[in-house]
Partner chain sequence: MVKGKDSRARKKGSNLKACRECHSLVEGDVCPMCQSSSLSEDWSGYLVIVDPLKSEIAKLMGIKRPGKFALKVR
Amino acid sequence: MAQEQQMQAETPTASVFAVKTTANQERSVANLIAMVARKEGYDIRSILVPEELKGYVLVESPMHEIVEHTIQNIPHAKAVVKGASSIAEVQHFLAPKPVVTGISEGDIVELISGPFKGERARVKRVDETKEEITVELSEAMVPIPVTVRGDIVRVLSKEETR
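Single chain structure for the sequence just listed, the form predicted on its own:
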C-alpha cells in the first residue's frame, strides 16, 4: 500500500492505458475498476468506455503498474495492452457524434418508436444541429412531412448517388 502511494507521488502526469476485456462486458469492467480504485486508493483519474472500441476500456493513470494492480482480480478484465496513449490520441472518443450522421436525403428509413412505429418513410431533410430528420411516410395516402428525432429511425436502404 505504501509502495502505491509512493508511486502516485513520483509521477504526476497521467497517460491513457487500454484494458482488454471480454466483449460486451466493458461497462461492468469499468464499474469494477472504479470500485476497486476507490476502495484501494489507487490513482486512477478517469475511465472511458467508447462505443466504437469493442472489447476495450480506456483508463487514465500515471503508471502502467497501477492499472495492472487494479484489474488483477476483476472478472472479464484480461490484460493491460502494452504502451500508453496520450489524452490527445483518445480525444475523438470524447466528442459525441450527431445521431443523424449517416442519414441523407432520399434514404429509406423505418421508424422504430413513437406513434409511427414500424412505418417506412423517405428522408426529405436532415437537420444536424437539432438532430432531427423530416420524413414522408411511404404508406400514407397523402404525403405529409413528419419531423422526428434522428435516434428513432433505422436506415433500411441508401439512395443511389448519380
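Same protein, different form: I have the form predicted on its own, so give me the form predicted in complex with the partner chain.
Chain alone follows, minus partners and molecules.
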C-alpha cells in the first residue's frame, strides 16, 4: 500500500493524446502501440479506441514526444494530434450510453437495417437494459409488434405532446 502511494507520488500525471489512424485500423494500431511500448519500455499507460471516434486512437501517456516516438514505425498510425486532453475529457467514452437513449414510446422511427429496412414504425416499448425496442410497422395491415435492436433505428419524429 505504502509502495503504491509512493509510486503515485513519483508518477507524472498523464494526459491523453489523439493519434490519427487509417479508418478501420484503430484496433490494430492500438495493439501495435501496446506492443512497441512494452518492448521498448516507453511510458504508455493505456490505449483507448472508442466506437464513436473513427480514425483516431487515444493514448494515455505523460508526454507528447513519447507517443510520437512510439508511432514512428507503426503502419496506419499517421500522426499525433497537437495538444493534449485531460482524463476527465475522455471519461465519457469509458461508460457508453445505451443506444436507446433518446428513443421514447410513441416516437416514429425508420428501420435502417435488417428485414424491415426502410420501413417506418411507431415505438411501443423501450427496453433500456437489453437495448431493444418494440415497434409496430406503420404500413402493415395488422399491427404486429416487432422487437429490434436499438441501434438499427433512426428517430424521424418525436411523440407529439398533447
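Numbering follows the first chain given and starts at 1. Only the largest set of C-alpha atoms that superpose within 1.5 Å between the two forms is called the rigid core. Model, not experiment: these values are computed from the prediction.
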### Summary
Against the larger rigid part, the smaller one turns between these two forms through an angle, in degrees, of 35
### Angstrom shift of the Cα atom of Glu132 between these two forms (superposition on rigid core)
4.0
### Summary
Core-superposed C-alpha displacement of Leu111 between these two forms, in angstrom, equals 9.4
